[in-house]
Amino acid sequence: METMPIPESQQQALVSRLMKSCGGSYTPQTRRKYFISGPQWAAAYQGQALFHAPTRPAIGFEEIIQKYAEIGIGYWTTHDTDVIPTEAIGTEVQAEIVGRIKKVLADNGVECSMVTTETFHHAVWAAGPAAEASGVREYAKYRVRNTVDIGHELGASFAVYWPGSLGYYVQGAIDETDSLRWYAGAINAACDRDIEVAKQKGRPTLKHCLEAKPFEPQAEILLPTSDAMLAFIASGLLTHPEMVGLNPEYLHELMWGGAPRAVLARALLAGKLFHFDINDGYRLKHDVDIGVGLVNPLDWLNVLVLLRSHGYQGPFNLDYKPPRTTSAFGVFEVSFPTAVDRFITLWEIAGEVMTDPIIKEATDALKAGGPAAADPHDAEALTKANRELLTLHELIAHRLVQILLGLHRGRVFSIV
């Protein structure tokens, strides 16, 4: 049967009405419980990439922020350059536009959270933010500070640095340790311009935070996962190592092939696990910043299980793109409120899983062990003491599938 077309004067409605129709939402007031960050990129995001031109129009930080408090997402982040044009950063320009922020932050009830620079899309960054040119470089360390005094001003409490121009396209073009030297230049630069501005205004010293991306804008990037960022931060080329920590992101970690919840964990041992970016895509694949739990919910609740195990309490901040099939009215009905109710519903089901009896049974029996042997360097006795539990292995994956299904609660489909 055919169906008829639908009026163009309809079809917010219709998304609308088929919106509420699938149910699960959580009131804003529920929604900023949670310390949820809404990105102005994200939402700014107009559909454009290498081969796709925008979608939807341009968007201020106004009515982003306004959006945001209307969902019920208490946090905003931003580049410097996403509300202030190059050209006037350090201006009385600049001073103008915060100010402006700043109020309607306050209007709203939102708080700004954290803020980055932008050190990869303008062309003076063609060789990255460290590069041969000592100019550039003093260029890159006047950028972060200056977002330094941007963050404090704001009453921010986060600055992550994403150095994803630092690399390079053709090999033998750069030495990669200068480079990393000079990258650790302008992390000083930050850290010792925050001790400053903190001392004056009185407040606490931000948390420094690098995100690695294994793959773009550089064919070969130095410093491409959590890792490498870890190494970096403990190679003594930093003066203040104990402010610098993590961002890691979800896809980016996933993007290489690499377990992200594995990352995370070797970041909370490190101690530098500060900030977290959530989104969701596929291995080995373009960086496509899908919403929180449309790919991977499974893996995405055994990420919050960790989290929420080593008491977690930073930022999840939602580093997505909104599809370029989203239409604008779409991304502030559909896409934000949808993204952050996944995420509370599978960090609160992960909160289940936590006090599951079958899960803490099976984790404790795994814990013990079986019977000890006689002889303790026996390698065929430990086998045959524990063969029978390592199954529980199975088990409890199974019984996370259960739970994520609500097979648990008896939730069963008819066989005909």
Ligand code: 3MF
The other form holds:
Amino acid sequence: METMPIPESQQQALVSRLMKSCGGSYTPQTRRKYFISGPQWAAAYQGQALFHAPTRPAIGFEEIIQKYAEIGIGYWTTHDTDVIPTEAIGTEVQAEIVGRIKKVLADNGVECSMVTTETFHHAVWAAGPAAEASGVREYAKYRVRNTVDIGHELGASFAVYWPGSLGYYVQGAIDETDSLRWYAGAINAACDRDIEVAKQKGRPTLKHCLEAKPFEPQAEILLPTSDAMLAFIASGLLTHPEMVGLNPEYLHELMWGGAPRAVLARALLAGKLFHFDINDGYRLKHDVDIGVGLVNPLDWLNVLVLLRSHGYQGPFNLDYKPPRTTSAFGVFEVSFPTAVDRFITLWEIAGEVMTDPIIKEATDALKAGGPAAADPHDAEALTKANRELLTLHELIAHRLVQILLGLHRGRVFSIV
Ligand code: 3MF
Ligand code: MG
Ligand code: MG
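Same protein, the form predicted in complex with the ligand this time rather than the form predicted alone?
In what comes next, the whole complex appears, and the chain from above leads the way.
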């Protein structure tokens, strides 16, 4: 039977009714208990891309902050030029806009947690923020210093840097060692300014977080992975390496084929996991920025087990793009609330994994190992001593899937 066409006037009501039927939504109060931030640019994304025209109208910070507040997203993040036109940076217009943002945030009970400098979109960045021309590099310093000022003004605790335009399309023109040195100069300028302003304002300095992406928009990227950035932080080029850490993005690490959980583990060990951009997508594909948990829920569960086990306290920034098939209405009716709710559910399931008696016993048994061999250098005897225990690896993986699917709580599928 063919379904009757749905009149335009009834489509939003249909979406809302089916959202209600999905159930399982958390209240805005519950959602606010998590350190989840909503980027200005994520909600304002109009669905455009290299081969795509926009599908949604433009929307300003007033409406976005208000909608985030209604949903229960308690934190907001922004690039400087998401809210201040490039030509108004550093002028009275900037001060006026920042004043309005402060008021809208306060009126809605939302806090600004992070600010970031756009160093990739405007034509001035055609050769990147660490271009050969010293004027462009000085301008980059000016922009990151200005963002630090805005951050302190808005009460932020984090500043993020995504050097996506630090690289090249055609090889041979740049010397990578120069570019990296120059890029460090911009980060140093931001940290110096931060120390100054923090002192003036009696606030702690910001946490400066580098965000890697392996490809796009440059063809070759000089700091393509979080690990490259850890090496950059430790390279001796930074005057305040202790102020600088990472903002890994889940999908950016998948894009190069990395295991996000292992990337996060390396950042944790280095004490550099400051901030985390959350989303989802596919390995070795472009930056599709799908909502968290829609592609890899099992991997996400494992990621959250790791972060919870190690007491990660930083923000979870919803850096994803509502698909261009989603309407402006759907962005706040479906995209954001469901992304937040999947995150919370996975976070809580991670808690179940951490206290599951089967996983605990299996993990403890693996760590206890088999009996010590008479000769500790006898590889055959060592192998035999642990042979049967190692089956627990697969058993644990099975149990994780059971927990993810709710089978441990009695959800059963009968074959009769
Ligand atoms: C690009 C990104 C960026 C960064 C942002 C933070 C536009 O792939 O992920 O979002 O997250 O620039 O500084
Ligand atoms: Mg990001
Ligand atoms: Mg991305």
